[in-house]
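Here we start with a single chain on its own, the form predicted alone, put down as structure tokens.
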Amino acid sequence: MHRDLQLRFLRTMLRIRRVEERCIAFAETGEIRAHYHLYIGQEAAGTGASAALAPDDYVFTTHRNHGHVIAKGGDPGKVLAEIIGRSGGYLGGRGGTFHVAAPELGIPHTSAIVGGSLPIAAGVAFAVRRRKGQRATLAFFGDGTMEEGVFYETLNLAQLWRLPLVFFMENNSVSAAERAGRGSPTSEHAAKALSDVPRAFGVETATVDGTDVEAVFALVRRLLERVRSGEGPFFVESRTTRWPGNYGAFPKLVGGTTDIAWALDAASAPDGVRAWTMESDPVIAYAAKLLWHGAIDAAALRAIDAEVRGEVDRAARFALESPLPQAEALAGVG
């Protein structure tokens, strides 16, 4: 893979990580006043899948939307402003953390309702097919969505109508051993493997290590080529291991903010995240891979991280300096 693309992947993943870490800081200072979810630990999946998309392809997403919007090219400042309900956000502060959408980026809708985006994504894909267009639609959703009736209804119609749609299921409940194929799935779903479910509908299905950004990119790029040639739908199960800070009612920075030096020695990570960092952290794993293969050296890695940190610092200032929306704007008047 070309080095420029590898560095682009690294920057995007780091950008997502630093934005999500900043969200926790905003919550601690009261800027986020309600529940929120983070994409830490899943950066490789969103980055790889989004990099395979064309600029005008459609993306539909969930309550873990921050990373998807940034991976599709979103402005971190507008994302953070939206998260804290400021007028500088993509939706003028009206969407908030659960509903960051960016129609100009091909992300017309985000739903915090489990499975809420799937029928809308299918509707858009149906419209594209009827108009004989080339735009693909990719729908991100979590493993919990497969417990909802709307998933089965949408999957059935997508297969019946052969829609140009990629179902991208992010299963973040997989152990490191399972992800490597050394164990049985721990899902509470009746199916032995969630990827067996779409196969029962005749939908071509693939599983991928969601911590491997290059593997995700290669898989989704192949599927999108087939979508544009008239095939589809397809189903992807991206398997990741949940970040320790995502357990509990609210995300917490277990072990503090990510230290990029852990890529040089993952065992140096604090107790709370050491095992996860060594086995499952997509950002640290990819940085370590680039170091190992000589695509980057330690000084360059630190420089890239410093640049991204500076970018996110500026984004956070933009968000905080953005005024609160006016009442008229919140009501859709004026």
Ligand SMILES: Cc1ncc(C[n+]2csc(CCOP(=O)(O)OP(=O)(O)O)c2C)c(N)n1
Second form
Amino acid sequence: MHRDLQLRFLRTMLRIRRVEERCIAFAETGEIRAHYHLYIGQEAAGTGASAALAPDDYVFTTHRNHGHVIAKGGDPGKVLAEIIGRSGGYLGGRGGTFHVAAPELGIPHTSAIVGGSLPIAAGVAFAVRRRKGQRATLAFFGDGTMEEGVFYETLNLAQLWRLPLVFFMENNSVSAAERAGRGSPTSEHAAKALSDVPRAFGVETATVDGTDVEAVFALVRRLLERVRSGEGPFFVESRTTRWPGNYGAFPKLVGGTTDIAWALDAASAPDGVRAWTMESDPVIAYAAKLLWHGAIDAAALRAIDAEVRGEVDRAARFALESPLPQAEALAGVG
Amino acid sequence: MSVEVRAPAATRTLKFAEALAEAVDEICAEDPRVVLIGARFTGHTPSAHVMEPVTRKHASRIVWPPISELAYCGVAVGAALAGLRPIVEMSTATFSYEAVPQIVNEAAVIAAMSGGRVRAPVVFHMLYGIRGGGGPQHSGSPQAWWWNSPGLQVAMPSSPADVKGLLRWAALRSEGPTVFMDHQRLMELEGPVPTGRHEIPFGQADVKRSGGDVTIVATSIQVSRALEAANRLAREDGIEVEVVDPRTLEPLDRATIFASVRKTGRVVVTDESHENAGVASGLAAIIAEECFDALRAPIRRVAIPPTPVPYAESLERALIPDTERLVAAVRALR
Ligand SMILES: Cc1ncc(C[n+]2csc(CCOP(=O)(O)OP(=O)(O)O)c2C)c(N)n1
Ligand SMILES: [Mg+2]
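With the form predicted alone in hand, show me what the form predicted together with the named molecule looks like.
Then the entire complex follows, led off by the chain already shown.
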């Protein structure tokens, strides 16, 4: 893989990580007033999939959207401003953390209702196909969406109408040992393997280790060709392992902020995140891989991290300095 | 905040959430037909933990469903037809939108369609309202939808005593389906709760404060806001406000409301749902139809302006039907 692309992957994943860590700080200071959801641990999936998309392809996401918007090219300042409800946010602070979207980046609307975005994504794909366009639509959603009836209705319809739609399902509570596997029934899903389900509808599927950014990128690039050529939808299951800070509705920085030096020695991560850092952290794993292959050295890695941290510091300042929206912002939208 | 209740002999002071948890505990203990589908009655509020001992004690009575609102609400209806008394805990009220076909088009019509031979005693419990940072999809107030669906009972308690009394009655005595709506921000409210098996049959309004000049008909959290407004108006303007709490919209205790209106001749109706065809509108129409001759000023509504509830704190604040707006509405009547 080309080194420029590799460095782009690393930077994007780090950018997401640092923005998400900043959210926890914002929650501690009360800037985020209610519960919220972070993308830590899934950075490789959003980054790899988005890198395979053309800039004008459509993306749909969920309550766990921050990383998807950044991966599609979202400005961290506008993302953070939206997350804390400021006028400088992508939606002027009207949507907030659950609803970050960026119409100018092909992310027109973000639903925080489980399954809420999926049929809308199919509708966008429907419109593209009717107009004989080439734009693809990729819908990120969680394994929880497969508990809702709307998933099955949308899958059926998308296949019947051969819509140019990628169902990108993020199964984010797989154990490290099981990531390469296909799954087993849980208390939420009777299906043995979730990726078997779409096949009953004739939809082609693939599973991928969602902590491997290059694998996700390669897969999505390949399947997009099929989708664009009119062969109908494709279903991906990206398998990741839950970051220890992500349990419950209020994330916690259990091991402090990520120290990029863990890429040199993952075992030096603190107790609360050591096992996860060693086995399941997509950012640290990728930095370690680039070090190992000699694509970068330790000094270059530190420099990239410092650059990204500086960028996210500026973004956070932009967000905090951005004024609260005024009541006039409500006019004309009833 | 604290709500005054004319208390019978023995009471204790409980938080709303504690009274709710106590009711659930007693209901499970007293009627083996009760089954809980979900049990997070106290949501993500600061008092969420008060449910923990109850859910531990009655673990065998609880099923935790997948994210399948439409199906599990229908399952509750079916279970009621077959002799159980299910309580569905849906968490955020907007999740019930996924289940509208089963609540409105099935549960609500069963008794009428069978001439009363078949009954579906289900309780659908949900947390509604502007909770702070919920954004457009987690701040919903669907009470008017339920009230607009004949066949459903709608309970909207305003105090610890009322939540306990009404929930016990709905779960243990009612023969029809009930939508039970608790405001997210009421959970911390303290007030006296009678000891023992306190029950309040549906259809009994409660005069929460007596006064001869103006009637405020207030539901749920609006009762606290109306009482605050009444105290201010008494102090600052010498206006004595009577606060009437219907407690249930369906059945509605018209007599108590009309008696107050006939005494004062001036009315504000308030509910934290949207203005357009909302609960306040419905109450205003009933009062206008029956008490027009007694009115000395047009009825005023204090509700949420007709716009989706935004995330940013500044915008959210502009929409809340708060004490300030109630005071202004009462003053405008003079
Ligand atoms: C219709 C609906 N029901 C319930 C919820 C509450 N809720 C928010 S996130 C979530 C879990 C979603 O799980 P999953 O789809 O796997 O996404 P993850 O959070 O794991 O990324 C639930 C139940 C909701 N937002 N919408
Ligand atoms: Mg999940």
